[in-house]
Structure formats: C-alpha cells, structure tokens
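Form predicted alone, single chain, as structure tokens, below.
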Amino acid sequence: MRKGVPVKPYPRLNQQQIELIHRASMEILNDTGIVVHGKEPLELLSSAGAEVNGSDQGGGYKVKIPETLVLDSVKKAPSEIKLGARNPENTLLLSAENPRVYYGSGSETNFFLETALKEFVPRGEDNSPGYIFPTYSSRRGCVEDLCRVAHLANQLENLDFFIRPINIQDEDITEENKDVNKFFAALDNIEKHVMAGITDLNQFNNIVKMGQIIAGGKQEFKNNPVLSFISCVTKSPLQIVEDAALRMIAANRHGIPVVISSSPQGGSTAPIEEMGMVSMINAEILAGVVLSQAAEKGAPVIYGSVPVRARMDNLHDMYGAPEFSQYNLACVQMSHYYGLPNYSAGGVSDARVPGIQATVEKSLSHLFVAQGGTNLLHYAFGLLLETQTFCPEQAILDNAHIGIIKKILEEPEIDKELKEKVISGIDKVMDSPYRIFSRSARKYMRSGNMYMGYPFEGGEEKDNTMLRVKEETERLMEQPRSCLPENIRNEVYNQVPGILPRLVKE
C-alpha cells in the first residue's frame, strides 16, 4: 500500500478546549437541534433515539440528538478504513489512532486554465534575445480533459488518491449519464484509489457495478474498493438534506466508504469565530455519523471537515486566509477525539495564475493541515481562482512542493544503531588529514533519503521555472495511458448503462 507520510498530531488545542468544543456541539445538537428533510433519514433518526420535534412546513423536522446517541454512535463507526485501488501498491489505509497523511486532488472545477509560453522583445531592444513568459487561457471543461488529468495524476509520484477536479460539460452529457461518466474516465485512466459525489441516487447501482466490475467481482469489491463516495449530507446552518442522505445511507448499506462532507463558510453560514465554527460543523458531522450507524451499524465512515471562510468584500470562499487552515487543523483534532479517520482540505489558493502567491497560499495550508494527521488531505493538487479553475501546470508545481512537504515531516532516523555508525564515521573522519564527511554523503545521497533540490529551478534568462514545469506538463501527457484491460473496459460498457462508446473507443 501506499506509505503516506506518519505523523505525531500537532496540537493545535489543548485538551481543555477539545473539551469545550464537544460540550459546545452537543449542546447545539441536544438543545438547539437540527433540521432534517426527508422521511428515510427522520424515521432512522427517530428509531435510533433521536428526537422529532413539531411538524414539517416546507422546512423540514426539527430533531434533537443527546449526547449518548452521539457517543454510542461513534462507537460503532471504525476507526479504521482500507481504500482500495486498481493497482493494489494504491491502497490507503486510514487511521485515527495512527494517522498517515495522504495528499489527494479535489473539487469539481468548471474551467480548465491552458498554460502557453510566448516569447517576447524588451521594449527599446529590437534586435535582442525574447524572453518567455507564460501567458493563461480559461475555457470549460470536458470529459477529455478528465481523462488527460486522472493520467497526469497517475504519474504524479506524490498524488495518493484522485477525485475528480473538472467538472464534464460536453454537450452529451446530461443528468442522467454524468455520473457513470466521469466514474468511468478516471477509473479507465489512473490505478490510484477514485473517491467523488454521485448526483443521480438512480446511478448508485450502475456505479457500484463498474467497482465490481473493475475490481473482479463483488467479494473482492468489499475486500479492494476501487472507489468511495463523497456525500454532503448537511447543509449549513445544522440541516440534514434528503437527497445527500440517501445516498450516504445507500453506500453505508453497501459497506462502501463514505466521506461524511461538511462546509460552512464563517462570516455566512457558520460563525466566523474559530471556536463557533469548528464546534457547530462538529455537530453537523456528527449528526450524519448518527445517521450512517442508524443505517447500517459499523459503517466505514470518514469524518469530512471542509471549513471556508467568507470573504468580507464579496462573500466568496476565502481559502488564502489563515484561518482556512486553523478551522481544518482544529477539525482534524476533533476526528482524532472521537476515534473517526478525517478528510480534510488543503492547498487551495485565491490567485488567478500559477505565481508567487498561489505558491505561499498552497504551500502553508499544504504542511499546516498536514501537520495535524489529517488522512486524506483533498483540493491539494492544480487548484486556483478558490475552486473554480484546475491548472495541470500547477498540479506539477503542487507535486513538487508536497514533495518537500513529504520530506519535512519524515520521521527521524535516529536509533542506537544509527548511533554506533555516526560515531565510527566521525571518528574515521577525524582520524583522515581532510576531515571531510563527503563520502558518508555520497552513500546517503546515493539512497534516495537525500533532497536533491527544486526540480523546476530557474537558470539562465530563456530557461525559467515555468518553460521547465511547461515541459515536464507536456512530458508527462504524451506517456502511454495506464487503461483498464479491454476485456474489462468493454464489460463495463456492456453492463453500465449510459457510458459514452467514445469514451470507450478512444
């Protein structure tokens, strides 16, 4: 399986205030409660123990959730979960107890930004050597071009799983096909583990028979899952949504891994205090993790926090400010506390293009969350303008930053055996004439532990950072596609309803 990268949590709060923010949120579920739509999900939440209060009027039920269901519930749901892939070396293993982080991409972008390089003449220089610059056009996205990114991602040495960041907007893709669809592109296309939202509940089926399908078979399925799901049960402020549920309460029947989704925005549908918003999405988290064990008792379940922060000027999602990062850290403290494996968002920038601020933005939220033992840490490839454009230059400029990342938070090998062979080598060093550790250094570089520098270094004036990550972008989409067997490919095609034969033909 993968390795992910170990980590020792970072305490971000004290005990004391992880205390605070549990009774803060079962106060808000016990007291103030929250609105649930559909009959499926209240008569679930009823029979568990929950209470239904008043009468619906276009709004939903008031329930009311004490504290011992939220426990008992917690409880049943395990702390930990396997995430198959297509290539067995692809699973993830997520734990709360002992987190390994794993950086994946995410969103559901609706622009794909091309990345050209011009060359051009200094003004007042007719005669002299251009320079080249990059130069950006924005256009929707297709479903080749997520077919071209899930093989991009499929090289990208740092990226541990996929979720889909091009929304398909073909013209023959509809409603009724766009799920099998863009399941279909990615699986067909990458061997790392698949995890995205459904839109239609009628496509649940068809979807998790192309798991079985890819995977050999309906056992193996549930032993490899190929895919996940990603449902955003609640709306914010504290309300359950019919639709969402049911479709986390289909996977959870299934025993398919399931990302309980929350993300309210501070300023506007949750408090922008850190305190109000981590213990109020808290709430909502916990409430769907009630649901999913009224459902199905021992159902994999992840705890998936996604806090924003409001812009005060225009209300879009902040996810450049600080406090992005402080509400994701704080929320993963809040899964380890309860013994539930997190998703968890970072590397997101507010920038239009690939530059100096997309990089800091990325970069701190890459390694603060991170930090945390967060498990799947989504969004972190190729996202700019919030999360409204997906760039693959910025994808090869993310890999190699999380790549340092990665390497900051290695542990340290430091033992006593390590210790008998620093010693010789520094006695046999202090003996030489030189007294030089260059051979030691040879041997350490020799092993692959040893960073070797920024791979997209900028040189002489021609040769900058972006004509190389241009490069490298190019590189990387002529490979040969790592594609389904054609045997397989054409089963699916035969047996899911729906899927495009282009997509199948190509």
Given for the second form:
Amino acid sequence: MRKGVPVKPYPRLNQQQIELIHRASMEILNDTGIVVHGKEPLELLSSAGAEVNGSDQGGGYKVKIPETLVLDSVKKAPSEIKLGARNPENTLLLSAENPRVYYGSGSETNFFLETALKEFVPRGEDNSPGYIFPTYSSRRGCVEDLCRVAHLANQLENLDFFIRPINIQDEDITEENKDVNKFFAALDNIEKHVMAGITDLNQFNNIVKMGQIIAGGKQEFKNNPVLSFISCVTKSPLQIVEDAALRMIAANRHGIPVVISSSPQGGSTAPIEEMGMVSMINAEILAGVVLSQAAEKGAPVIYGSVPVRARMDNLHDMYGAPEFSQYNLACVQMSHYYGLPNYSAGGVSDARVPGIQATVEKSLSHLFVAQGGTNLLHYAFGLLLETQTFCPEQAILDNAHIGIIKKILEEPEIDKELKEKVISGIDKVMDSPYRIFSRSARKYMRSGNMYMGYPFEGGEEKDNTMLRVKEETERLMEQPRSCLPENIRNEVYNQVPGILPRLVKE
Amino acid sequence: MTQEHILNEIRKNVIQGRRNAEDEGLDDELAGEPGVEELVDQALEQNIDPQEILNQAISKGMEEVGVKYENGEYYIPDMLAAAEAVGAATDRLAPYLEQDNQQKKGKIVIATVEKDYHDIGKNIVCIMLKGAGLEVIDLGVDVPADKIIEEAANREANLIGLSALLDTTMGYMESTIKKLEDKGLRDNVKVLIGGAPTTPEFAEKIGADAHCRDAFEAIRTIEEEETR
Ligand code: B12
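I would like to compare: after the form predicted alone, may I see the structure of the form predicted together with the partner chain?
Below is the entire complex, every chain and molecule, led by the chain shown above.
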C-alpha cells in the first residue's frame, strides 16, 4: 500500500457549522429539489422514495429527496475503499475515518506546454557569457504525450495516483476509440492507480475488460481494481445529467469504485459565499450518492467535491483564490461527516507558465486542502492556466514541493520509549569536547526520511531552477518505460477493439 | 590480532567515525565494539610502530573518508565524526611520535575574537584541522588579541586562526594583526581568518595571510603553505 500522508484533519468548520450546512443541504434537496434528466435515474430515485414532480418539457423533472433517504443511502455506501494498481505496492486505501492524503494528477488539459532553454546576451555586452532563460510554447496534446506523461508520473515519487493530465486530440482519435486509447496509454506506462471519466458509455465494457486482463482475471480485478471512474453526475446548479448518471450507474453495478464529482463555480454556477457554495455542492453530491445506492446497494462511491471560485473579470475558474482552498477544505469535512471517502482538488495555478505565481498558488492549496484530510487530492501536478495547460517541468516542480508538504504533514514521533534514548544522547554530547550533535545526525540523515534540500537549487546570483528542472525532465523521460508484460499487452490489444496499432507496435 | 588486522580495524573505524566503543558509527550494531582509541592502545601494546599506525591506518582511513565526501556519500557530520576519531587517535599517539613529525604538520592557535561568542564554525575548523594532523590549541570564544598573541608566542605556533561572525567584531581581527606587528611577531606566524561576514578582500585589507571559506579551504591553505 502507498503510505500517503495520514493526517489529523484540521477542522475549518466546527461541529455546529457542519450541522448547519447539513441542514441547509437537506432543505435544498427536500424543498428546492434537484432537476433530474433521464428515465432510468428518475425511476431509480422515485422507487427509492424520492418525490418526482411536474413534467419534463426538456428541462428535466424536479425531484425532492427527503433527509431519511439521504441518510439511509449514505449509510449503505462504504466508508473505506481500496483502489488497486498494476503494482500492488501502489494500492491506495481510502478511509473516511482515518484519512491518508494521496496526491494525484489530472485533469484533461488540452494544451501541452513545452519548455525550451535559450541563451540571451544583454544588448551591448557582446562578450558577456549570456544568461539562460526558459521560454515556453503551447500546443495541443496527443496520445504520445499521454504515454510520456504517464511514464513521467510513474517516476514521480510523490504522485500517488494518475488521472490523465493531457487530452488526446490526434486525428485518428474518435469519440468511439478515445476511451480505450486513453486508458491503454495510461495503463501501459504507469504502475499506479489510473482513474478517468468515460466519454462513450458503449465503451464501458471494453474498459472493464481491459482492467480484468491487466489485473489477471475477473475476480482479480475486483480485488485489485487497477482502474476506477470519475463521473460528473451533477451539473451545477442542482441538476442530474442523464449520461453521466448512467456511466456512474454502470460502474456501481460492476462494483467498480467511482467518484461522484461536482464542480460548481462560486460566483457563476453556485453561490460565492462559502456557506452557500458548500451547502449546494454537498446537496448535489449527496443526490448522486442516493442515486448510486438506489442502483446498487453498497456500491463504492467517492464524494467528489471540486468547488472553485469564478474570477470576476471573465467568469473563468480561479484556482489561486484563497476561497478555493476554503471551499475544498469545508467539503472534505462534510464528506467525512457522512463517512464517505473524499476526492478534492488542489495545486492548480492561474499562471500561464511556471514561476513565482504558480509556486505560491499551488503550494498553498496543496498544503491547505491536504490538511483537511482529503483522501484523493487531484489536479496536483503540472496544471497551469486554470487547468487548461499541462507542463511536465511544472509537474516535476510540484512533485518536489509536494514532497516538502508531505514531510511537514508527517506525524510527530514523540513517545515514551524515545525519551530515554533522547536523554542519553544529550548526556553523551554534553560530555564531549565540542558539544556538537552532528554525530547523532548521521543515521537520521540516512534514514531516507530527512529533507536534504531543495533539489533544484541554483548556486549563483540568478535563478537557475528551471535549468535544473529541464535537465531532470529530460533525464526522467529517457528512463526505460515500465510497460505491461508483452503477453498482457497483446491480449489487451487483441481483445479490446479500437486501440491504435502504433501504441503497441513501436 | 595480527598487525595487518589491527591496522585495518583502525582504518575502518576512522571511516565509521568511531572514537571509542561507545560510539555507534554508521553501520548497524557497532556500538560496544572497540573504537579507534581502544584499537590504538592495543596496537601500541603490541609494539606496532606509531608512525606505521599513523600512515597505514589513520591517514589511509581519512583519505577514504575524503573520497566518500567528494563523491557525495559523506556529509559534514560524517567528516566531523571521522576527524574526531582521528583526533582521538593522534592524542593517544602524540607522546610516541617524533617531535619533528608534529612540527612539520603545523601548530595552530585558534580563537573567536573578542566580544564574539559564535563558535560552531570555529569548532568545526578545530576538529577538522586536528583530524588533518595539526596540533590545535583552541582558546575558545571572546578572546582578546593580547591573549591570542601571548599563547601563540608561548606555544611557538606557526599559525593563528581567527574567527568572527559579527560586523562589530571583525575589527578585532585587524587589531590582532596590528598588535602582532607592533610586537615584531608578525613574521613568525601565518594568520588565517574565517567566519561568514569575512571575505578574501577583507583579509587582504587587514593584512591577513588567507581567508578560508570553510575547514576544507583551511586545510588546503595550510598544506599549500607547507609545500611552499
Ligand atoms: C548560530 C548563530 C548564533 C548562535 C551561536 C551559537 C554558537 N555556539 O556559536 C547564537 C544564538 C548564540 C548567536 C548569537 C548572536 N548572534 Co548569531 N548567528 C548564528 C548564525 C545563525 C549561524 C552561525 C554559524 O554557526 N554558522 C555555521 C558555521 C558552520 O558557519 P561559520 O560560522 O560561517 O563557519 C564556517 C566558515 O565561516 C569558516 N570559518 C569560521 N571561522 C573560521 C575561523 C578560521 C580560522 C577559519 C580558517 C575558518 C573559519 O569555517 C566554518 C566551517 O565551515 C549566524 C547566521 C549566519 N548565516 O551566519 C548568526 C549571525 C552571525 N548572528 C548575528 C547576530 C546579530 C547575533 C547576536 C548579536 C544576536 C543578538 N542580538 O543577541 C548574538 C551575538 C552574540 C555574540 N556576542 O557573539 C548576525 C550577525 C550580523 C552582524 N552584525 O554581522 C548573524 C549574521 C544573523 C543575522 N543575519 O542576524 N548567533
């Protein structure tokens, strides 16, 4: 199992505030109601005890969900979920009660930001040795990028799970073959857990088949779900979308873990004030949970809260906003209040390129949202420009910074047994000539648990960080890939239709 | 134990940085095993030539430690531990070694200057210089210029090391050198200075012989001085 970061959650909301939000969400579900599209979700909800009102004139039905049904559904859903991986050492244990924070990538940017290093000579100083600065250019992502990124992610020690951070937009990628190719490109290059949404419900069975072949059989896949799904069941404000609901239900019926995600924007599709935002997103996700449990009692579902704040100049998302961290922290608490594992977000910057803004925005949400004790913190690697671009160099920086945060959040090691050892160590040094404690630092230094310093330190009166990071990117990209064993690769290729031949035959 | 075996054990314990049986060293389960002090005593009892102990065991061990440091396997705490082990060994060996041997390596009087209480850096330098085979006379912190000069003269030191960490105390380095000149003792000693606020330019300005960024540079400077 991956260690993750066991945290004692920081209680941003006190018990009374949690209960107030719960009350508000219950009123929203019971009185305001939620708009539901699609026959199957409606039938499931109504037979579970929700009240369906009015008629559909293209705008969906209003469904009112009573508190008893919500609480009953929440109880049925497991509070502990295991996510598997090609390498079982990368298994993740999501527990609402004793949360460990796992950091993951994501999610689906369209643009890949390339970094090039160029040398500049100051004007009029022709003999100067010149300065090297990074320059950036953005282009659309392709399936080869996804392979490379998964390969990179496999090597980032602080990346615990993988959601593809770049979309595949090749000419030969169609709506039909997109799902199988995105899952295959990822799973063929990374030995960690892979999560993704599904574009085409018809591909669901193919993806499950892929998972079963890779895990080694049907039962093996149940025990070691190497992949899981994300479904944006709700569209804010307060609507259940039919095809997303059907994708979730498919996963529920197969017993495959699925994130029920909702991503309202405070200030455009949701209230901007924390209480309004959290009450509403909580209602939305709980409606999804009710639906999942109506479809399959005990289905493993993850409370997926991705609340963001809108920027006021263009109503895009603004991830660097402190409110983003506040919303996310509060949602983590709500999720655990219901005993549901949580999936949230942190580590996106609004900046277009790596730099000071990106570092500050990312690090703060990486830290604060983790302190809430979220189980899966996605968006954490390489995302820039409000999740529109992915930059591998940024992912490497994020990996280093998350390493620092994981270290900070580590549990204190203070106990009775250590006391004697500590005192005798101090006594020994006090009796020595120069009273330096460095001798006793030697083993600690080698325990593998000591922070050894910023990995990209410059060493000159200029900022060389990106130079070092670029070197590291190239080094990691050149490492041999950890592909699927040849026979499994071929089996997947032969049994799952639609995989691009160039992904298997290089 | 054969001579070869015992010298080998001393060498290994220098690398482990173990002064005596109490030190745990780096590898597991060494605590309790004899360290450099016990092993040197044993070697002397067995009439192994002290010069041989120094050259074949201690210096060899320290050379290997240097290599480990160069290639990133060892860090400063390891260097200090090894240097302390060497220091402990040379204390034991000193009475047996020929006088001129010590003289060749040099004798240094070190102090943190007046009104300055910083001594971490100075102590590191002391440990490392001792580990490198010098005789080190450490006068501690807040040491007035007159005391430094007096000790250097009485002990016939050929080197003086001054440490200062404050802009307000750096000036005492200059006055120490001035007093050496006034007493006509300046030519008897080389003066090395160090401490974060000092620079090579400052050393030149106050007439010191060298500025050393760290203990390694101090060792290099002293060794270059010798071969001159
Ligand atoms: C630790 C420390 C202290 C400790 C000292 C503990 C101790 N046992 O020494 C304590 C807390 C006591 C302390 C006190 C004070 N400190 Co203080 N202290 C420091 C600090 C953080 C680190 C110094 C240190 O030990 N570095 C680690 C060692 C390994 O490095 P080093 O000393 O540079 O030594 C290396 C080299 O320089 C060289 N070297 C050094 N000496 C020599 C000598 C020779 C001969 C050779 C060859 C080489 C050599 O080799 C060494 C090994 O590599 C520095 C900040 C800094 N970054 O330097 C401030 C600093 C030096 N302190 C400072 C101040 C202001 C003070 C106080 C005045 C604070 C106060 N208001 O009370 C007091 C002064 C006390 C006094 N009168 O001396 C200022 C000085 C600014 C200035 N005016 O110049 C500094 C720079 C911090 C700051 N930015 O404010 N301090």
